[in-house]
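Shown next as structure tokens: one chain only, the form predicted alone.
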Amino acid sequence: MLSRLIYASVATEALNPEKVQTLLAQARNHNERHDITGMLIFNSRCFLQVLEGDREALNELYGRLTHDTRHRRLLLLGFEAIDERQFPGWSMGFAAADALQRTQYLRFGATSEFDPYRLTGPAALGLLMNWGRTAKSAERVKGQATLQKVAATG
């Protein structure tokens, strides 16, 4: 059965941009060969995810994020049954919150500041979904530069 994990967490440590790059590789790996997709925010200090896939496969995932050293205070979301992914073709999207996205966080939650404590289920999958369509255009965007680059190159 298609389900969908929502949660947040806190950092037990400062994660430097090369401990965050090492935590999203690992978890593309594992997600890869679990046909798990979904996304992560994290703003030095705090995680909002969504994981998509099976729900035997999440609930093994949770399970193991509780044991998981690297964050605390694990706060559940969200877990439902799902018709369709909203991130199918991500095995581990990734947005850093800054101060920049300051009306996202006031459109899905009670506050100006990234919060994900804050946050509903539906209002934190809402700003998943957001930051992924922003993700997603600025890939484009950047892939048609590419493009554009090598055909005045080509």
Ligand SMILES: Cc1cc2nc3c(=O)[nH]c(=O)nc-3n(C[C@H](O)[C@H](O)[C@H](O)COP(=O)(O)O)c2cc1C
Second form
Amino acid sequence: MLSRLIYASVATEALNPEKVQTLLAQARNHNERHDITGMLIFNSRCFLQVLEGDREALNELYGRLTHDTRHRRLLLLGFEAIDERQFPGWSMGFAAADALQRTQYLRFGATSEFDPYRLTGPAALGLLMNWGRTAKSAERVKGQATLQKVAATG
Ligand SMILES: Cc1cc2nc3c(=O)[nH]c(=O)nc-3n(C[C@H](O)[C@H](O)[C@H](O)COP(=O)(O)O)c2cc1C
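Which structure goes with the form predicted in complex with this ligand, now that we have seen the form predicted alone?
Below is the entire complex, every chain and molecule, led by the chain shown above.
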């Protein structure tokens, strides 16, 4: 059953921004093989990730994620069945949160800083989808969206 899982977490010292690239390569490789798509936002401290795919595959991945010492304090923001993917073709899109605009945080949350722990599930999805739309008009490489920064748009 096609499902979507969204969670927030905090990076540990074992994960500096450079190591995120290694992590993404690993994630994309696994996700491609398991038909998992999604998007990851990171601001050097917090992660917000959406994962789409088979329910059991997502559940299994979330189990592994909870044991990954590169992040901690995992907070499940949503896990539900869906009719269609919002990130088809993205084995794992990536956005550095500093490239996101304060207006986007203000629109989907009460804060002007990126703080996924203060987002509801629907607001987190809104932020991720909004970012995905911005990204589409910039660099989009199927299976390996390597977006780091996108120029601010009105
Ligand atoms: C923030 C974050 C996001 C991750 N996203 C994914 C992902 O989308 N897909 C994936 O397979 N692994 C992802 N991983 C890595 C997994 O936690 C795990 O290390 C990987 O699946 C290999 O698991 P294994 O060592 O048990 O085989 C992510 C790790 C972190 C810290």
